[in-house]
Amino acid sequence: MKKELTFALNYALNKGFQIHPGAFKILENVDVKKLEKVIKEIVREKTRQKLFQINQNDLETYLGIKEDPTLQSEIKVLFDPTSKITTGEGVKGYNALFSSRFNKLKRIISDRPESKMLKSIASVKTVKLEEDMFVCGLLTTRNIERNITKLILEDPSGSFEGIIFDDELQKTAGTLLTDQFIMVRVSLGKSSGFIIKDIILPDIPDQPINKSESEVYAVFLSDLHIGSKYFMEEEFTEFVSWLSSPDPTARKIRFILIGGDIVDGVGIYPNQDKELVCQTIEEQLEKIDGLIDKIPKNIKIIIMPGNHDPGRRALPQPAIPKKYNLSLWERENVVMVGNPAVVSLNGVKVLMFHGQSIDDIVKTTPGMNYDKPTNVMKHLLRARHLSPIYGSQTPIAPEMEDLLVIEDVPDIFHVGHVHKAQLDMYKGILLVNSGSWQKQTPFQASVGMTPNPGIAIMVNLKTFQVFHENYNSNSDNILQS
């Protein structure tokens, strides 16, 4: 018998309690770290009731082992690009993509009061401005010359160049992304040029958060990289086992969201084969299938692809193709979606995005870095677009419709990719970057990237309280917030 269990039993017996055999069997399966707390709290409560026997029902009630019929687990896929992908060809396809982007974002910004004064770029250039006007478009160029900033915008009617003199506004302009949609307030300068006096982003409006009526938890994971020799298999297996434990939180988990890179892939980077323990995609997916099989069937699992997973690499990505592992698709408790996707969990809207565009934004935007991915996530929400920059590191397909515009405002924004678990809030939206389950790789070490892997982030969908379980033995490995 474990010494912790012996202590727990002796504690109860010394307090004059009898322990039913059914209760003893349950105590044998309780996490040893929590045994003392469990037995002391039950003894305290039963003493208050003047009942001196601990039975099976007492423990099942305390630990939440009994299946609670009031716990909802309703999942709806509100948006999935998989069936919507209709790639165009060449220039025609990209023209359609950017036209769709402009029209969608113009509709979003039309909710702002300033939009009532919006003019097309062509009309502003042909009339004599007697008062400030507003134009909107996609930012094609930003130049800084002699302490002034020049912006060039395009809309379907033409292009427009405006100059910014104001120091604070120049700082705002410095954070703008190429191909980002903006609205500007302009006036006519003394030399007939246009002066930009304000920059307005589509941004996220303040609005109430949707919450689950029943107290259930969702777990947020990403970047497992199964197949890599740096995958934390032992720690992840321990987490999967915990899901079946009598822990009160584990008993209320009804959703697991995996935000991409479930496998390490094959041929993703030079000499990757030297870092793989599973040399084929099929082997890697078979391994994740085996781990998912151990997760309780009352937990629904949503899986989206990342840049390491099989299938198309360009955004938006369809769901991982069935041909690589049909078993994943056939599981009743698994939902396969593309990247990005929006799902409703008991009415709570979750925007899932693997996060490839973080690379582009960190490289081009002052103040952005991989250690603070939630700052980049705020940037994307303000732009109302998941990957504004075209032609950089993130491949974007010439879709006939821009499926990367953030049309619906989420309650939770879930991103991965950078292996840095971090939490934040933005205008009532919970930002979750769910980190990874892969130890630091040689490449990460060579560029000074320090991940904090092995953290399972859990959100109470009724209260929006966040909890986490850290399976990493490194004392420096902490969840950032």
Given for the second form:
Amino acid sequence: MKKELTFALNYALNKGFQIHPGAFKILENVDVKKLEKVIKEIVREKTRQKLFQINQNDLETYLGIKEDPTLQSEIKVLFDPTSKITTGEGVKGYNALFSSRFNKLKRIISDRPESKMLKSIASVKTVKLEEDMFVCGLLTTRNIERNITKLILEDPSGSFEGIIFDDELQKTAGTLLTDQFIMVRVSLGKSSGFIIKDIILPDIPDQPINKSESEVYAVFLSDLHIGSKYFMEEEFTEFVSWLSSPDPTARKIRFILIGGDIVDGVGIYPNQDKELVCQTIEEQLEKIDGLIDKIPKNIKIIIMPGNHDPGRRALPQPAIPKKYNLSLWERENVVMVGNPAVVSLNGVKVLMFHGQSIDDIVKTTPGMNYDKPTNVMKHLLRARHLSPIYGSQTPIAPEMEDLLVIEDVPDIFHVGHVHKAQLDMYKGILLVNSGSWQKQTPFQASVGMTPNPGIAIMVNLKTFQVFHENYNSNSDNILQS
Ligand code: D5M
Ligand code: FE
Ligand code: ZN
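Right, the form predicted on its own is done, so what does the form predicted in complex with ligand D5M look like?
And the full complex, kicking off with our chain again.
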């Protein structure tokens, strides 16, 4: 026990006071510098009242941390892939997946004025084009030859090939992702080929942001990697204790969102066992369950899986199955969802996605890198899809419905995976990459990846003001925005 705490307890006991366990728990979390003053004032006041017991209520009243019963904390799961996962078989499955992607995104782009002149690929090929026309489809191929870019798009009626001469437009074309949905403005060239004059992405429309009526906070976490040698257990435990401290921000927290890689898993990468302190998934999940137990019960916790968590590897991922840890599922303040998911926190819509596709996008797209994952997040919002590239490193299951299309515009977009705590805004949407609680691993060091772990990002859901608590002792380790 800290000596300041021992002093405070002895002071009260020597004056004939009894200390209630609830009061003791609060005293444990009071800043040590304030303990002496706090105990002396409470003892004086209660002596005056001739009541020789110090209970939780006395401390909460004195510290001004009495729970505000008017604070609302309503959570609704608006989208969870878990029950929708069917997995189509083989080619038929992929056809269904891409046709669902096309239809959903065509519906989204139909709100744009240009869409009035939208033609199917088959009809554009047969009519005599006198003025510019618009076609849309999924980008299957992009070639650059002799300073000319050629794009091939597919819609259900056929395949369309167009070329781009304009330098700026070629640059835009260079950032497009394979299998992404786009709309193009085209005209007929002199030699009867099609020329692409403009590229239009589904993107995010201007729209008002939903805010919470009560002033409650949500914490954004991800990539704990429990079970790994590099999990920052001490720092994370310190953060968990801070949640029950008298700090005014901590007192208003009602939601914690965990965006995947809760555990480090088993057999995720070669020789992983040498970097694990817990060798089974069950043991790893038990550890998180123990930590969750220390979180105040008025905080609702949403748990979404990442590529290290059990269930299935391919996107969309179901919630971490019950068979690995029933007690997480049985907790009243825990909500288990799949990846991706959309939750409403007092009306604020949060799109949660672990972020696996960032790896593919960083590798293939000019101007994108691991230092600025929020730029990749903007790219995904413009494409209105969480993982467009099919057949690269990120496994995508052949579902009958494409559950990775961003159908609903969120107020907050929460991603993890790349271990960089970073904030940004895009068209009014708050972008949060929630970093990690795992120190740099030998693999990350070998590829020059520098994470900034140990930062808890918190958002006031009424004002959208962002706060953070940094548990990393390295002064270079900061939240990026
Ligand atoms: O991934 C953390 C980050 O490190 C993420 O950007 C992927 C990258 N990473 C991790 N392991 C590998 C391997 N083996 N190859 C390529 N890239 C990798 P996390 O999901 O936490 O492991
Ligand atoms: Fe991770
Ligand atoms: Zn990950």
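Numbering follows the first chain given and starts at 1. Superpose the two forms; the largest set of C-alphas matching within 1.5 Å is the rigid core. In this text the structure is predicted, and so the values were computed from the model without any measurement.
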Quiz item: So, does residue 9 move by 2 Å or more at the CA between the two forms, with the core held fixed?
Solution: yes
Quiz prompt | Core fit, then residue 467 C-alpha moves 2 Å or more between the two forms | solution = no
Quiz item: After the core is overlaid between the two forms, has the C-alpha of residue 426 moved by 2 angstroms or more?
Solution: no
Quiz prompt | Value in Å for the CA shift of residue 27 between the two forms, taken after the core is superposed | solution = 7.3
